[in-house]
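This document starts with one chain, in the form predicted on its own, laid out as structure tokens.
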Amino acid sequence: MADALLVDAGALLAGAVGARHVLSGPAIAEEYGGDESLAVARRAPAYVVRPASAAEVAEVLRIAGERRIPVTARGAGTGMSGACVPAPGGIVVSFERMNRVLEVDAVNHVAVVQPGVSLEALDRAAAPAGLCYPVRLGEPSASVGGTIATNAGGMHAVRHGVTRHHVLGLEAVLASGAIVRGGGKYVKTSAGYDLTQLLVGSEGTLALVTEATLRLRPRAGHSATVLAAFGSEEDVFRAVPPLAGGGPEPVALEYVDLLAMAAITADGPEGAAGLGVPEDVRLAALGHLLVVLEDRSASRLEEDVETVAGRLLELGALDVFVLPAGAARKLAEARERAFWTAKAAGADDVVDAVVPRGALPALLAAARAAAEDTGSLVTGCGHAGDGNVHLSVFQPDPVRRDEVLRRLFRAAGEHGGAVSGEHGVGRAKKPYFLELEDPAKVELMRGIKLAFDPHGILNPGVLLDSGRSPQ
């Protein structure tokens, strides 16, 4: 019966979005089966549909709902938690055709975009108006819809906040096929429950976003990058709270690990010279802090750089370097690509636990203890300014790796944090999330899920257990 319903659904889906935009069997490329998670295997869906409008998405969900077929939304597939790995026999709704910037409103400082728009394309569209979208991720090809689904943060979150701080309004399709709107171009509201913000970070389990109204910021005309070398990781993280809490406000405060720094200085002294770092400092440093400053005034920026450099030395830096533009760009790109460096080196998982930034030394101590006790390697870099450190775990044995992850997540919770700062729970972290989270909160989430999606067709098995079977 289930197979017959799937065959029937294929014909109906073709009617909804056009036969050429419904893929099945060998026509489905491997990429549609998942994201960049190291812990969750890809899985081919029964169908991939590529709608071009909210009305087409609504019709797809109506068809899926009537037949209790699970549905998974997909943006660019750059996520890292397995949230877009489809359920068996499911439908993947790919937003690759819904990729237009509909409006850049220079008066109200907002952009209206479809979910398949990449962050890079959005920022490019905002530039002529002297505006920018300040959510800067390591992967600029990430889609707006995907970043809304996970409430992504990125390097500039320490100053500008995370995705939810820039989402003013959403159009979304419910599991029933109903199209709803929340919010708009206004910046505040006090009219009932904020359904817009409820959908941000819901990982495609409550509704499918088909349009977003996003806050833009004035574009800074000048930027500078300061690199501080420290004698230990602990010294790096102890310097972050006072640096973030007073004086010039950094756009980014990034911890750069030895792996990323090795990529920059791979050519030995010549590579180090590109950063202006003397050989003795490079060899003595066990951690680095990358500080990015921006301003619309070149003279004010110069003053801020001098202030921050002096502050870093007071906070224990071995030395401080203002990087030339080319070297700064190279170092920032290496930091942004740290995941790919770790993946190429054979990492078995990447953790993005978050704690209050003052608790970072304690989290690192817990990571070292877990690694030592299990014979693992845990190394990391990340957004030190907002307490979100990305730790690469090298441990091929699944039992030992599970112990490392459980101890890391428990330590994050014990120090006032959470299992994920920006990658989301997805399928990869769901067991740890459900084990360590307050049961009352989990039950409340289940109730919200049931209200939005009574038949459990939207991304079942992501974030929460599947519960009511969609089949």
Given for the second form:
Number of protein chains: 2
Amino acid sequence: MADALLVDAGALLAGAVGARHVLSGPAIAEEYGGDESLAVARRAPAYVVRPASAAEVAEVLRIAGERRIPVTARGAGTGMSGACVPAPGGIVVSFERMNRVLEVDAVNHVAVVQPGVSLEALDRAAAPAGLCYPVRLGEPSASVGGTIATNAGGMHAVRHGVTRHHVLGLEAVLASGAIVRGGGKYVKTSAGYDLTQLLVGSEGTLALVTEATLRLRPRAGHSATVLAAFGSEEDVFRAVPPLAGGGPEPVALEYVDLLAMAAITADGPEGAAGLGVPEDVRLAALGHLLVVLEDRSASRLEEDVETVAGRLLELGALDVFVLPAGAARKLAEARERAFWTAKAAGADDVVDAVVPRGALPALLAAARAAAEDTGSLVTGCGHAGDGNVHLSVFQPDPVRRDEVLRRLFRAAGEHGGAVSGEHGVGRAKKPYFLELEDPAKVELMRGIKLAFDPHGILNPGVLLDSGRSPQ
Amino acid sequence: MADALLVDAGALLAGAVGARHVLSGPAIAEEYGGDESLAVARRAPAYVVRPASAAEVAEVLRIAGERRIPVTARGAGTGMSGACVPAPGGIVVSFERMNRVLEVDAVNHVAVVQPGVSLEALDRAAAPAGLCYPVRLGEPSASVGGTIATNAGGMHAVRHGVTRHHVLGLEAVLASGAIVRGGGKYVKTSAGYDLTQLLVGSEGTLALVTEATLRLRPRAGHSATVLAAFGSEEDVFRAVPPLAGGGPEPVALEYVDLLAMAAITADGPEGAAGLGVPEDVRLAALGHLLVVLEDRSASRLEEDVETVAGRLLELGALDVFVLPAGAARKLAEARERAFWTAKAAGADDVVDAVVPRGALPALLAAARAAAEDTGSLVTGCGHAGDGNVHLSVFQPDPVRRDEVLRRLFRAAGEHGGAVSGEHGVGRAKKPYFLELEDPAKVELMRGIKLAFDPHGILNPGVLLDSGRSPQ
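Go ahead and give the structure of the form predicted together with a further copy of the same chain, now that the form predicted on its own is out.
In what comes next, the whole complex appears, and the chain from above leads the way.
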């Protein structure tokens, strides 16, 4: 990118969003260069712009489009695949100022929000109307825009589905600067190709979302958490399918591995004692299952808890504990923070491949074999009910790590799964994705990309590029 | 299409699917020429082929592609928008022989089916595993392939969502003859543009679906139907939003208009008496609401029925009746047959525009005004909980009818809705759709179409063509 053109662009961008909201050079804080991906290094953009409206985003895209400057959207930067690492010389469009809940509509059960709203802020706004936004990630500071870009799933997907199922409508700015709207405050629609759904999971490569109409659900009111200790990982995963269907339907069905459990009990006897798990059970357990139940009636919930506890014992649990609210919150938070625990322990990468939930034992067996053959450590934790266990890979050597990752992704594919359940392809998984995906489908995706973004200014290098190594 | 080329094609098609399964000329039964749309006339194709596998479909598409012969997919022919009326000289690919449930997977809660399976056959196959396919249309003989093509919704969408939410994976044949697979037996996925979801609702214009992996749900076991009589249409629609959320969640929330009610009571005193609705209430009622509840526990269901009945009275119902199983089935069937009732009564068209459910009164007011101004009759019936009331238009004069339709579609748009909630655009609504939709979005759709079908052989004339009048 010629410097003259960039200077020129800087002045124009200042005209579009206000000089105060265009950052360049040393004024750009390091975090604007990336996300939480362990595999993709941060890279400073040429500019960060902070628009306040769709019209300003449109103006930024027109400026970028004329100059063929790459544009990368950024929400809260909590992504896991490097999808908001900008292309060299690019513009980062940060949605930090577009962070309002515009409407909570209790008649139609929807919220209309700007993309910079965090999941926790949205849920807080929905609460007074007796509603909730059921997409519950480990990282509640994630922005709605980011979760739409990756089709984020989270802990409650096993009951309520993923982001896609809650996005009813979008306003978005195309590469041309045109502002389009799709969908609305309704669930049923059959009026042309569903562009709204196409944008979900497109990782900022097709358009920039500037407003979302999201489906809310009635707030349950009562919640209970059951923790089951199992003598083996196999026993945990064998118990998952029967629990997921028939009987009370859990809102979360999470596998807690020894690492996450250790993080809790690391608080000392108090942490462990708070869970009410006796020392002998805790030491005998090689895996735990966390089952969260909700209901609008306290008495029905109590009944369901008993039913689920009974079923867990029938399914081979060593012991079952109904957690008091405080301990449940603590354990849920620990589970949510599993990524940080793994990172602190020195994990070199995290894989969120998805498989049919019945195939989790096969995926984990493949992970163990890959770990053994390469002298790595691979531990899993997460969304057992969805076949989406997150695998922390400990292997500092990049060549060996690459082998582990390739074997994991390939195993996921062989067992009917995909490279990512919710983190997205981004830059981190792009080479594996392109290597393993059917070329006919990649070709279709490139055709779609071309229809939306003929000059390739939207997040180049993410998802579809042909580059072999993460950059 | 030159006759020589067609003869040539006939021999090749016979080679692909077997001579017995290629029909032409007078051997083509009239029904192969169209669907149940009142607005689009049937048209015989040059050939009907009945493939038995994806490989045969691929071969048919290669033959058609080389000769640029239009191809139209056909399921059970129960569509409402003329989307399976073939283009002149085209090939109809009938999926009648690809009608098997390949697998009901009780571990992962999915069914894998061929596109020609009917919804009722699928549900029947799921039952022994304690599962159900919750897409419940008025026409249970509809094929899964057809419901995917239109993203069909039906009666239970208010609780369980539409077809899109149950399609986890697809196998499809591209215009090139390539067979591709997307998605799988999992709900979470973030691995490139979601081609599976893009095919849902694409009305046979992007690819031909040859296999679907569908999400099943636990079967509830117990069901109850509550019928509420209201003194006015306004009262009915005012009651809908409070019933849809908070408290027991209905699986169906259906508006029954006087026409549908008349069809039941037309059975004579027995039909009316079977509902337990006293004569005076029946005569005073100007609209009814049908609320279906389900639960796996009979006692909880009973509790919920009482709660809902109480709420209905609070919300202004003249009277509330818990229907015995036989009467409930009868009423549900009558409601499902509302289209046939309207047709028998002489309806000239049916509009299934969707709006936010809170905007139904505004849409119906616009319908009344349009009816009055044009001397037409417009009556509504249907999915009140989804903002998707089906409007029967009685107006034999095509010019006036066109005005009514245009006003209805425009009103839907003005109130935040869309031209079709579940029937699709097809040929019937194409001119209105193209007139009312944002040209920037239509342009994107054409780009997508081009990426999938560069020679435009897949269902030309449906959805995107620029033709002004239904053909």
